[in-house]
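Encoded as structure tokens, the following chain is the form predicted on its own, with no partner shown.
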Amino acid sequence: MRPVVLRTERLVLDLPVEHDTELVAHYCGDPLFLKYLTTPWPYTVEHARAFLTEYVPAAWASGDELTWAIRRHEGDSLLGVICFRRGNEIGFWLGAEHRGDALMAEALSAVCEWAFSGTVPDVESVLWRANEGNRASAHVARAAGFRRITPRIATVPDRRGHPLPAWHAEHRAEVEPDAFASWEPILGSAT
């Protein structure tokens, strides 16, 4: 698949490139990444360069993982990354200094709309999952219209491939009426 650019009211989602190496390395050094993500740890500039110059282009070409850089405007600095993986699963992260302004929920909504547009065949739902306790990611998923679900096996792999307890959610083309309320057991009822 060829990379596509997505635009929202405040963001441009485009291809992350080698020029983004330093920022990817900086953002992925966040201690929350050690706790909640499967990125290598400690994360180095070499990891970032390989991700941007080897993994991202190969994954777009194969269709296995479509990764976008999140930017305020075309040509701006990278704020974070969002990806859509084979199996219709979403993944994302945002640099610490860019959190708290609902940018990720906006990017997540844009990728979901794109997935449901017919570009990717047979997408009935987009799946989200995160380590149990990753409340920030759960808030983003709730804000983007995901409905919390409890699958039979509610885990995610850690960076060594071992299962960890996880929260799961899905987003259908139309937001389900009980989507927001489904998060109350873990996030409460406040917005």
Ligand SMILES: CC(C)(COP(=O)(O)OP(=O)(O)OC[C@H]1O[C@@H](n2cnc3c(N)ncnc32)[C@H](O)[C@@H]1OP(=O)(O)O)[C@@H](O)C(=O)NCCC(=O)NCCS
The other form holds:
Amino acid sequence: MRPVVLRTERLVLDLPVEHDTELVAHYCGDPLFLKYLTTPWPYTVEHARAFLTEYVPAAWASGDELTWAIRRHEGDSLLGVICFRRGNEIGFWLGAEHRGDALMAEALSAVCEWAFSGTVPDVESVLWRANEGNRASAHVARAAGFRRITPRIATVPDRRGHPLPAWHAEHRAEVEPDAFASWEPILGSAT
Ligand SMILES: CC(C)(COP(=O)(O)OP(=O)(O)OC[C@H]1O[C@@H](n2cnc3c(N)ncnc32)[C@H](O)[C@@H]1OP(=O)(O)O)[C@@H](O)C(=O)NCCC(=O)NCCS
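Would you generate the structure of this protein in the form predicted in complex with the ligand, following the form predicted on its own above?
Now the full complex is given, and it begins with the chain already shown.
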């Protein structure tokens, strides 16, 4: 698939490129990535370069994983990334300095809307999974209209592929009426 540019009120989502190497390496050294993501650890500039110059373009071409850079404007520095994988699962992170402004919920809503636009065939729902306890990520999923689900096996693989307890949610084309309330057991009822 050819890379697609998405726009929101405050953001542009476009292709992450080699120019983003230093920032990606810097952001991915955040201890939260060790706890909640499967990115290499310790994360080096070489990891970032290989991700941007090899992995991202190949995964767009095959359609296996569509990764967008999150920027304020086209050509601006990268704030974070969001990806949509084969199997309709979403993944995302923001550099620590860019959190706290609800940017990811905005990016996530745009990617879901795009996923349901018909460009990718047969998307009935978009899936979100996070390690149990990743409340910031759960807040983002709730804000973007996901509904929490409890599959029989609720896990997510860790760096070595071993299963960890996880929270799951899905987003259908139409936000379901009970979506917000479904988060209450883990996030409470306040926004
Ligand atoms: C998940 C992440 C992208 C959210 O960043 P963000 O878009 O800036 O989100 P915000 O900081 O605006 O916070 C989102 C919500 O979570 C809440 N929140 C933030 N950190 C929190 C925490 N540690 N515990 C509980 N709630 C938290 C905020 O109050 C906010 O609530 P609201 O949306 O109801 O107002 C960011 O924390 C991140 O990159 N984390 C590391 C990578 C990661 O975990 N990715 C997801 C893997 S599934």
